[in-house]
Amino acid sequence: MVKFESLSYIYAKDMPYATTAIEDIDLEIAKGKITAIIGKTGSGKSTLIQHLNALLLPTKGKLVIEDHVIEADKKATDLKALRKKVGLVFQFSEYQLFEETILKDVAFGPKNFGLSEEEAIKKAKEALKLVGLDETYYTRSPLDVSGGQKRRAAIAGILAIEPEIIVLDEPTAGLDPRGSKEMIELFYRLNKDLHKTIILVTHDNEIVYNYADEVVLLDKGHIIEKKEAKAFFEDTALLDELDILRPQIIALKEALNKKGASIGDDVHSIDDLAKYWRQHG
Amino acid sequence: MAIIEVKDLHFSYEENIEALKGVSFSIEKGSYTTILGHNGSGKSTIAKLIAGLLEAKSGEIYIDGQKLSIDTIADIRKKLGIVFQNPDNQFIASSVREDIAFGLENYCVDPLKMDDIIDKYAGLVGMKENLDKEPSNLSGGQKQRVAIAGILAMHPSIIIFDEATSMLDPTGKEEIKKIIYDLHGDDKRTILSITHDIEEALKSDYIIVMNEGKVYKCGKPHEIFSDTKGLRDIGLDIPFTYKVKEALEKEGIKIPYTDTIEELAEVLWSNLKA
Amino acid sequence: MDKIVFGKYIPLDTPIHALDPRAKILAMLVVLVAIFLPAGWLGYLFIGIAIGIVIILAKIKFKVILRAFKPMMFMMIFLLVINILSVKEGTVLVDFDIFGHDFTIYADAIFDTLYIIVRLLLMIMITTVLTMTTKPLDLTLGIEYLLTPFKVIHVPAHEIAMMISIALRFIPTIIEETMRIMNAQKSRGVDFEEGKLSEKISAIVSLIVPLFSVSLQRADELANAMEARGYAPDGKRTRYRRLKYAFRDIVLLGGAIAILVMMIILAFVI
């Protein structure tokens, strides 16, 4: 369980210039579900997932992961077994690459971890498999593949950690249509088969509808709404209120609704509206 | 009249690994075509080639009559701007204003009749009162549209979009997507935009569809977009209206192709009624 | 990010940011020679005063020079402490017994230090005062002025300028970047504060070496970019900024030299 109580911090913090990224945040975000983290450019959803991994230190508040406890004005400790815990993908990935294999990069951080050779390797083999990458990219050049392919090789690497908890943030940006829907089904392969938890950060409302459980709202630093993903975005007086984009199932229905059907909550995708309008129609 | 025309194109980045394997295809004076393609396919390759960055192996290009080679290009390159992928590696200089004046500066534009054109192109993408900013205070969406004023400033008659929203977030995206669309709209101006976005190439007038290096298809939206198989098998998505037909189709129920999601309910609303 | 704060250009509206970079690079040249000049104490005073004046016209908090300072604090102690141990001149300022070994201070020790601390300030507070009241374009602007004479002896000037201006342009971009791979680094395990000498050396390796490759990729991206919209670095181009000489460039000038024959008077003819 990770548990936000009353957190707040502040970039540069005693200079002419400080801001408040994110202010008093309470969120417990449950155990073995997919949450989705959402809202725009700036309104400190970067700045809450970094507490995650201790890569930035409450301002005030404190934040509990499991049995580790983050405070501010504490110095963290024991920071090597909270990122074992938690590992956190950034934003293009694949500038952390940096072994001469992929192989090796992605045995990397098992072995900071305290892995042998032989053990972070086999987790590495593991780890590649699980992104779909086979034999034959052990022995590649991680600067040498496809953009699609360093991404994996590079969510490899943190796969490899054995996070529980997996935090992404953007992980299809800037890939092709198949390579995001392969990237965000590996991840709910993760959740469901494996039991991993799952915190994801994005713009794309349609992965949030049809792959999140929860879905988190930030807005300049606050948390706006927190809610069971289907529901919040069939609530469209919500949306409307606070600038969502709506998925298009939903701007569909919504069309269709307003001229007078009467299409109900249980109608989640393209499919599920075809087979109610035969019934229907 | 076909203001690009490019003829058996073919380029490899290494060897024996052709990028392109004989690529032609002709675009029309003032029309929008999206080249669409899942991302190896070939399809920035073709920008670059185009814009003179990178020299074909074999094949040739032909801008508004002209053929591209070592001669021509400066000649070329003032006819045609191009908006690249990554916001932050486009940006020159260390302002809004500076950035703009960079292309006219290399085209040896009178500096005291600079101002008025950068007012004039600011003002255009929504930027003039950004003028003085730093390109590290500024969202990627406005970033780019900064790019979109530094090529207009220079009055190309074609503009390439390689990428260009691919890397901004859902405003900036919109932001983007509406200043190509006025381009087109109200000034007439050739665009070849490279993109994912099937939602955008719905709307531009025609398709190219790349596919390991080969034209896979061409043609109007609705020519491409209803070979959904196809486009399935290439790894491509496929517009939600088009979608929902396809659904309802295998319910046995017949729509015609709609492009909105508001003509698409408009559709299914009478065929209700019917 | 917080701490590069060190002569970061401060937009104010002052007659000291007015000035063209051109006579503001030139004032600094001037003025550092004459720092070097062996003038005595009351050359020092002379400039620091005529520094101070500077920093009082361009609005710049003494609290912002003396946070420059700090950086340096552990170079003066160092300098300090090498001079006690090494100058054996002048009079016997403190003569004491440690562990049975002989301890002497003398006087020209602390004078030497002093001087070239003195000096080191002075420079520290000429350097931050252009920086601060210079946008860096100007500055790089400037110096591609000031340098294009030197072009018959094949000093290319516009490309320094032009190199300098665009590294100036991306130090925000790369801060960002070192701090999103060290980031990312840091979420693999590793550690980047403490560890064995191997762990250090590998900790360093997985930071600089994507630096590395995401800068040439943005430096490729970069010069595409420029291509297209028409850039040659040979070519012929104008330039939107003009730089004009103004009467106050001429005063600031005349200052500056004035400061260097009184700083050769005081120190080669009284």
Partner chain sequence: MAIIEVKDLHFSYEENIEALKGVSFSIEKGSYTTILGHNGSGKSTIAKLIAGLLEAKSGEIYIDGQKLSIDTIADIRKKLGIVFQNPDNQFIASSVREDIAFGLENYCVDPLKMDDIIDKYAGLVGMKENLDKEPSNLSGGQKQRVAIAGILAMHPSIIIFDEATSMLDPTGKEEIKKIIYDLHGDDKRTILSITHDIEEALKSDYIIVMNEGKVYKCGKPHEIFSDTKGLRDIGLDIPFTYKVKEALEKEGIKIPYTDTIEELAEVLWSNLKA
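Residue numbers count along the first chain shown, from 1. Take the two forms, superpose them, and find the largest set of C-alpha atoms that agree within 1.5 Å; that set is the rigid core. All of these numbers come straight from a predicted model, not from anything done at the bench. What changes on going to the form predicted on its own:
Core-superposed comparison between the two forms: CA of residue 13 displaced by less than 2 Å.
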Contents of the next structure:
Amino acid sequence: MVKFESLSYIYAKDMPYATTAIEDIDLEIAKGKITAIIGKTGSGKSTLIQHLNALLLPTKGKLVIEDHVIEADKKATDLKALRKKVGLVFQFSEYQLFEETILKDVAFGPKNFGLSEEEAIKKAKEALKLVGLDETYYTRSPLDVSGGQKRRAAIAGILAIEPEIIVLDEPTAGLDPRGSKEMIELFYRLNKDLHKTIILVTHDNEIVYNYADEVVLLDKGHIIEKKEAKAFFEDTALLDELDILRPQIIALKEALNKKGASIGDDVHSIDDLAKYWRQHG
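Output the form predicted on its own next; the form predicted in complex with its partner chain has already been displayed.
A lone chain is what you will see next.
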């Protein structure tokens, strides 16, 4: 369980150019779910998630992650254990690769958390397999593979420390459509098969609609809405009010309903729509 309680963060606090990035955030994120955090650029999404492994510490309020409590004006403790529990994958995470081979890079995290060389290598190989990089990549330089493969290697470095919570900041940024689909399906499998809690920052509403369990909308540092993802996008009046771009299937259903169809909220995909059409003609 992750819980923000009246949490605020001010950049350059007590300086003339101080800026409040997020303010009075009250939010509970369910364990074992995929939660998407959306909002316009500058809404506070990245600031919010950087609190999850104490890269930023609250100016006000507190954050509870299982048995870890981070509170404003109190020294944060046991950060190494927290950062093992919460793996943060930055946007363009491949820029974090630095070792001479991919295997060494992925093994760095487990070694840093106290595993022996042999154990770290074992964890690294397991993580590389999870992201679809086989043994032919072990001795290759991170500089000698494609952008998508670099992204996978960087993510493997997070998975190798076996976090319970994986936090993703725009994980599909810069990838082509096929690479984006493969990347998000990787995290979907980690959630469904290994029961990892996934917290996802994205501008891609197709990803949110098709993969997320819940959606949290931020605007100007405040939570505007928190809702089950499918219900959020089916509420077209709310989408209009908040100026949220519709996923393609929602836009298609709206267009067809305006032509006289009666397609309900239980139709969530093209396959569902095809089934509806076969039944109703």
